[in-house]
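Form predicted on its own, single chain, as structure tokens, below.
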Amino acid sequence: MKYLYYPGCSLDGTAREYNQSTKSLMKGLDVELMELTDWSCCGASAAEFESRLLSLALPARNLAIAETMADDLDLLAPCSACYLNLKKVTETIRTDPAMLSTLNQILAEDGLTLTGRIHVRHLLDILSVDIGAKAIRERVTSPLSGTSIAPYYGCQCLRPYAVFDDPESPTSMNQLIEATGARIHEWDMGAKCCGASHMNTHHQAGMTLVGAILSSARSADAIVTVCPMCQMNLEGYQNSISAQNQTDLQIPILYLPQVLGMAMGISRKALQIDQNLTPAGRIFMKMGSGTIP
């Protein structure tokens, strides 16, 4: 299998462990990734507040670059915000020819043209649909037996585009996690919002939302996510939320490729496990076949 690959800004900065673990996992699954040349910011959540046109033009540029590389390949985006922004462009131009014309006028300044042929896919979509749990299970060498994992999806990989899972009751991570030998932590917080950027603009509201998620995962050994913003919120405020709630809510927050890669025996260095803010030691202690190097 082969995909175009758009890492986005977070995976090139604060979430480099997500980028590296995704690449390492895909290599272990014999999947080739072709990173977009000269890719640029998709606008994240900020561009929409400045201008709707800007919020479409920024990801449109990356889609146009993808078309110059291989318009017959799907474009993989691990970051949920990047996926949402890229997907929004493809859905918009499909029903709005006037906007496509406007975007192409802008892209012409960069010598690019957008047609809409690229299919945008989230990493979780590709792992659960194209690769599947069976392929993961066949490569497991260090099973996560005895561990309990809480799958956390967040909002943007499932809403508003319900492409590969049910936004209200998602299950696409379950079989992938179970393929590692771990069991699923039963909870109802997997699709609840972590507050996203409101952790900065409405801090207490964000703290309350994250606190509820962490509290619901107390009996799990780790929370697994597929979104850099969710990862940052769930990891970065555990000390202050624990103090605020007068309860120890410390728990490892891992990216899905890190968990799958651990079970497949991919090294800690390749998965960038030690770059996470929350240590994953309790997972290694419970692994049925020992730890990974």
Second form
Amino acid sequence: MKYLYYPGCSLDGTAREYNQSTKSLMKGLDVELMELTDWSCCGASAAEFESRLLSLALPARNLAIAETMADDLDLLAPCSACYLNLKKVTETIRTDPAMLSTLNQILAEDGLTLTGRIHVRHLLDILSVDIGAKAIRERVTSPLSGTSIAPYYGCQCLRPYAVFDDPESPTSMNQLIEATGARIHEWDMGAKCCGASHMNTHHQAGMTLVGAILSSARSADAIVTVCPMCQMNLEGYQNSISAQNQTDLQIPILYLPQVLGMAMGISRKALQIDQNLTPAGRIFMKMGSGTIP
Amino acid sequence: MNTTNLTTDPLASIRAKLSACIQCGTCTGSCPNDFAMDVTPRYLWRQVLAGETRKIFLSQTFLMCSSCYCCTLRCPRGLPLTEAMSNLKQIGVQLGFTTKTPTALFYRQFLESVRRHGRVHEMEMMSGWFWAVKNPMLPLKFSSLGLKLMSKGKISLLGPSGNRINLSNLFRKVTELENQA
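Starting from the form predicted on its own shown above, please give the structure in the form predicted together with its partner chain.
The complete assembly is shown below, putting the previous chain first.
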């Protein structure tokens, strides 16, 4: 199996462990990733705040680059915001040919052309559909038995485009996590919003939303995410959220490929577990390896 | 209805999208941020339909939308409500209603960083934002996180890796086409 790969800005900076663990997991699954040359920002939630056209032009540039690199490969995006922004372009131009020609006018400035033939896929889509829990289970060497993991999907890999899972009651992570030997922490917060950039721009609202998610995961050993912004919001403010809620809400937050990789015996270094802002020691203790990273 | 008004009314295109709204309130009931809004989403759509431009942009409601798409998913009339929220954000900037708010300043710094480097330079963006907001208390909210990120080497003064990609041409062409439209 082979995919085009768009890491996006977060995975090049504050979420580099998501990038590294995705690459290490894919290597362990014999999946080849071909990173887009000279990729640029997808616009995040910033472009859409100012201009619809800019919010389509920025991801369109990356899709046009993808088209120069392959004819028949899907484009894998691990970041949910990148995934949605890229997908929004392919969905928009499918029904709006005028927008396609406008985008091509913009891309012509840099000698690029877009047709829209590339399929954009989220990492969770590829893991749960193309690769599947069976392939993970076959490779498990250090089962996470005895641990309870809360699957957190967030919003933008599920909505508005319901591609690979139920947009309100998602389950695609269950089989993957169960393949590692871990138990699923049953909760109803998996598809609730973490507030996205509210943590920056409307701080208290973000703290309230994340506080509700962390409170609901209290009996779990870890929360698993598939988005760098969800990850940052859930792990970055646990001290102050615990203080505000007058209860200890500290919990390890891990990326899905880190959890799957751990069970497959991929080294902590290759999964960059020490780069997460929350110490993952608790889950290692439980799974019986006995050493704290 | 006066057609001249329709073409110059900044809300006209949003109103056209929302004309089938039945004011059922499913959007409000689905919104994770309604607790922090001064006007509920349902009432906001009523204001859009009634053309209450000033009231809409005095309120914080559209700025509190975090694009979770729950309302869009659940709207029984299938209306593109998250897209309408985005349109309000865009009009707010274009007409200068929101340009001085911390939210708009944050996204401005973000996009400026992207225009210059092709990718967002997190350190440059955050410090630019703190400077633009001119509130000495603001950086304190992020100091603990910032120190953690620096100690992990996750943010640097040097910025993103890879080649610098200048997106000035792309940004300029977008502006040019928008001005024509």
